[in-house]
Amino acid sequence: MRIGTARKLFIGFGLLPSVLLYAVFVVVPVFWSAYYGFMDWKGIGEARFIGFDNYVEALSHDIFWQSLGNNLIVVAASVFGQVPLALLLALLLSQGTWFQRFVRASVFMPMVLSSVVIGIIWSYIYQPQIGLLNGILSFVGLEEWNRAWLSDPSIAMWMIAIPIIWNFIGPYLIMFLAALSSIPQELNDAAAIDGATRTRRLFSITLPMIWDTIKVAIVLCISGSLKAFDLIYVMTKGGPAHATELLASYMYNNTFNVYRYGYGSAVSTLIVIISLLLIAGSQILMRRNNQ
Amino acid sequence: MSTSMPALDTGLHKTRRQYKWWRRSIRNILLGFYALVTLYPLFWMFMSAFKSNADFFANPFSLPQTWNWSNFVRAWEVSGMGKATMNSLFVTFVSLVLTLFFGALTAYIISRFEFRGRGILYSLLLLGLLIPIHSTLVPLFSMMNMMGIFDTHAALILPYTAFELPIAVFIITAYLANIPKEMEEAALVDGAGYTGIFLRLILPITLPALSTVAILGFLRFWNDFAFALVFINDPSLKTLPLSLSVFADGFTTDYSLTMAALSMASLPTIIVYLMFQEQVMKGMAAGSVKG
């Protein structure tokens, strides 16, 4: 009896700070943007219940289906950027020689830096006097290519996507590795025997029995995605002209440079749910093709 | 196998060694290429910090003329960066201590009682790293406002380890998972306390899985600039990340300056890295399969 009340307080001590404390800034910042998503609110004074109308508002706004798509452009870039890059230095790096493991260290350095590091790096990269990637292009005589990268608007965005597939290809690379090592090396050396060519065991031994990792990865583009505000506030803050805006910075806007919180938060909400639909519509997506 | 029978090292033998050497050496032009590739940014940042601007200007690839200390100290004094690391090494550490004690003490909890409401626990836990986190920078800052810690060190140090806590969690409970309870048993049956085990058992026991949460966290914290750029407003509060945004609009035209103080900022964690190489690889890979 008393050992049972003494577990029973351990228990309720012991789970009540963790508890709190992801409760209170986990949990209920969702519920609470989805509440202050129908109020009309400065974030100070009176918030007036307005009904969807900020939600109506933002799904009917050019800018926040331009920064949806800008979204979208950073899932592709990862998806069919980042994953074939990773896999491909995966299937080179098996050896485990110093070399190689020079190498793994190298693709990995970019994801213990700041964003705020990388995004000023990569903004002098692009600068258009002094940058280095307009330095490079008439080194090797292609000076006609310069141009200010980050302030055309038709190529901004690309040219955004290029960092974040540098800056976070490594956690990708070390999952594909581990897949890969998980690989019986007996299959592969049967197959071999029976005459397999090497791109044969690709495509029939090794691509099918990391085909699961490989759909974690995918998911793990869309989610990150969502990552890259810090570099988009550090390189453009969205500009020029919502050319590179994606919903978080679109958010961040509307609510700290106009302080429309309300609206704010009904973005906020937009994020949640677009990125819990695009997680669960890959999941089903890739089941079913996987059958 | 050639050397065991000389005899049989005919043409085709010789063929199908060069063919593979030229593949090993082929793919390790490749390898070594990118891995420059990808360091080049970083070595640029190391080496543009030396330069004067002038030689930045003049030579931008080429490794500085004279080594100039001063960019570093004159970074230093102008972006305030030594108040900087002092708000980062203070908030890092004391998020770190929250999230190792309740993140061990939860996961404790988690995989050695049974209680109601303990599979849902664990499961609203881990459902919380679907949860993008700038989509809560909006409700986080009203919510701050409203309990009086907005533009405090709490306002950083109470969501960090907030949401560091599913992956610190995640991470211990598998760690725990492996461990027999026989010694924990036997310290009850000789009349320790549920937090005499805890402190004196699991804490010793759990040490691998906690250094490796304790080298997430710090990469996290130290380098997280969405939660220090809404909730911190005193200049006097600013962590490192947001001290050196002000070098993303500020001081554009001291290229040199800027590196420096970049290149001090990054100095920490790569550090950390090099020393926990594998550990950081391997937690990172693990945290964003989580996360």
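Numbering follows the first chain given and starts at 1. By rigid core we mean the largest C-alpha set that fits within 1.5 Å across both forms. All values derive from a computational prediction rather than experimental measurement. Compared with the form predicted on its own:
A movement of the C-alpha atom of Pro240 falling short of 2 angstroms is seen between these two forms when the two forms are aligned on their rigid core. Core-superposed comparison between these two forms: CA of Ser67 displaced by less than 2 Å. Once the rigid core is used as the reference frame, the Cα position of Ser33 differs between these two forms by 2 Å or more.
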Second form
Amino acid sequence: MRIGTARKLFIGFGLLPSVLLYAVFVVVPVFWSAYYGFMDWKGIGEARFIGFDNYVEALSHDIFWQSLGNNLIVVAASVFGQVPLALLLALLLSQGTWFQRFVRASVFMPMVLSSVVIGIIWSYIYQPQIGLLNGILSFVGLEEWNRAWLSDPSIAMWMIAIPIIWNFIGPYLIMFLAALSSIPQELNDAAAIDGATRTRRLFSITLPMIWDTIKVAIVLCISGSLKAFDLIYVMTKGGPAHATELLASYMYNNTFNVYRYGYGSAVSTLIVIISLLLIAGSQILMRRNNQ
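Since we've got the form predicted together with its partner chain here, give me the form predicted on its own too.
The next block holds one chain only.
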């Protein structure tokens, strides 16, 4: 009993510095931002209490809802792009395929680059005059498909979704590889002896065994997508005509360009609330589908 108590105390003291840092730099700023969301404040001078006016204004602003719609596109691209691709690549790599090195290099390369660098690279790829994408289309005889990919409001957000998917496949691939390695090989061997096909083993053994990892990956996708900022800001700064505006860039522009710190704080609080609602909804949905 004493050994168990000592072990718990040791673990608690070991985690205490990290918990304190997280509380000071993450938890407290969230509540502090929510507090300033009730204020009319320009960053200097006295803050004036105005109640829910900032929140009401944000929810009645067309650009806010347009930014939320763009964020939902990013969420969909992440959940239905990053997670399935990372899982597929993890399954292929776990089988020892011949193109392992190519897959690992192409997927892990974004992990060693900053999002700013990736944004610059893809900006040149989409560049209408000297960009790689238009160059390839012209080379294969599809010049009529050439266009200014990031200047067309109808497709700009969808084109940005591509580098977003590529940028974050690597971390989820590592998670799935670790989860797959924890599955006892005896289960697959026994199922194979009983005549189960690879597809049957995938849906009856592999996916149920790593289901918790998949749920964690989806939570990370949703939370990361709703706070996406740097790659979008580098590539388009939210343009053209707010076609690629996200909630984070909308908050940034109102806070640091218009100097409406209270309004920006309200928007950031709404981002947290929307993120929690989407995460809770996804977990409820996945729990029901798993029953």
